[in-house]
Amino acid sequence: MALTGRSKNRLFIFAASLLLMSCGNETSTTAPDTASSAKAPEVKKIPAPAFNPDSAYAYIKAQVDLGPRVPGSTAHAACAEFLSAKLRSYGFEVMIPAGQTVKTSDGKQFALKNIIASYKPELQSRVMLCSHWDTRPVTESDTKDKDKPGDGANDGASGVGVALEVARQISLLHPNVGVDIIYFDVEDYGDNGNEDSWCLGSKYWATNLHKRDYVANFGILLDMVGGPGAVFVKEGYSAEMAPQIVDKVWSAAERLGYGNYFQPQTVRFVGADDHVPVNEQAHIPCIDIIQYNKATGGFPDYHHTHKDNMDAIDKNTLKAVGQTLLEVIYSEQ
């Protein structure tokens, strides 16, 4: 049958609407889902709250009026209890877990209390701050009273002190990661000579993990964090160990103007300290920040002496690290 034009031209149109439907189709066929491709939403970093150096002070002189804090004694009982309730009243799980025993080299057993507590414990990505918090039964560094524990104000209670202050700023501005503060005990009553004697508490941990599986994204250790004048170089295990951290950490006291504190020289003075069960026991990079006496090559004159108290205590010293331990902590996602 012959088409008349008009019939032509309906149906020029409707070859043309289907042309246009069939490039429609296959347009919307392969545009992009816009829903699966968006974009996740960036966290937002929080600014790091101001460390508060009077806070820290405060702690570190209410361990050292409880008295040297010796394994098995009352006042180690004592402050076992202080350290706990505050962190509990900062909204921190703690746990000290039942019935762990360790043997010293002089063959003394004692009753272990690892001090755990953990913020937003349900988070995966965690930051593990420690130290020790118990104190030498002897101060054989001394010229006398050998035989007698000093107060420990720098060696154990600083770290502890500043970790504290670190717990209440997280209780008033929470970061975006979980936190765990782990108060090592039994460490500092090894032999010298005898390194595998020291760092009883950490050892412990590291082989009997107070969760399973836990794991953190990294640990800092503080051990002398508060002396005067205190120089923090990279510790040489730590920068073999986990030199991304130390680099973190360094970094991030630079960027706040205390490069006079954190020193940029690398050198291996410690032997045994707890970051080294946590790196290769428990498998978690952990550095040391620790002070180094540079007319020695170690430790401070006042270690293992009774010369290791309150004055051996600076606050520009204690908010050098623990300003820098808060924006470390507040950057990370």
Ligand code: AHN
Contents of the next structure:
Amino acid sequence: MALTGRSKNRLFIFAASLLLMSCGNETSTTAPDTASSAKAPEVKKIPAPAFNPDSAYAYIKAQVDLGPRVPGSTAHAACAEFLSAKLRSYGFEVMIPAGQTVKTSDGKQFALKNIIASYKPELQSRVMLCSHWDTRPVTESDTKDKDKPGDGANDGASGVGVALEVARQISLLHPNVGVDIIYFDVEDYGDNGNEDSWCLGSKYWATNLHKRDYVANFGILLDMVGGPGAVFVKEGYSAEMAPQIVDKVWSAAERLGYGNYFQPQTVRFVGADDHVPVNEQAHIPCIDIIQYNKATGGFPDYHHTHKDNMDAIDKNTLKAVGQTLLEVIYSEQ
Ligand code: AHN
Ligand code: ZN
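For comparison with the form predicted on its own, provide the form predicted together with this ligand.
Complete assembly follows, chain above in first position.
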């Protein structure tokens, strides 16, 4: 078909405007990438929500109010129910693998209850938070009633409560990553002087993962994270095994103004803790946020005594730790 002059003109205008439109489109899609010099398209950063220390405190008190969560006790069983139900209510998939037994150094056997909670298990990029939830059966560092368990408010309940408040925040504002909260059982049944006798739940988990090929970008263990005026130094084993995670967490704390809690020196003062099997058997870089006593070079003086009760919990410390964790989680892609 022969084209008249007018229709040739129209065709030209049409073709030219298509070309312009496509140029315009190209410009608008390529400009931001060029400007930010980013290679892969970035997922939008979600500002971290505000950690509520009253809520974390209430979760710690709820555990303490059940009584010492000594393996085999009714309080222990009730606490497993309480924590599972809470985590489920925050949209986590929760499992307590059955049929796992551990033997403590005094020859007792316990049905292990590791509580494993996963938010968006389908996501590849994951952060793992962990703490132990059991209470030590004795208070050997006290002067009386040493043979009775204490409240384990800071040693056990604090890390659990902080992670539970993180779970609640995640249910309200979804981060870009998956999150696993693992509450290890039978951490605190050990014998002083026998490093192998501690951390039985985490050792079991690390050698029998709840999911084949489970992996997380990194892990953060919370151990005694509620003490008034707590100092967290860079724990030596963590600094050696996962220096980049220590930096990530300590620099987040610094940014938020919690540098008085998260101090820059590195000190090796923890013998055995749950992050060791996570690093060595599960091969997940994992650090320990654990209170350091500058005066003694060890644990706080109420450690493994009856003074480890709700008086050993300070909401300002809970806020510093919890807000730092949220900052780290919501910064992760
Ligand atoms: C030892 O005391 C050998 N390890 C510290 C692990 C722990 C016990 N954290 C709290 N209680
Ligand atoms: Zn302990």
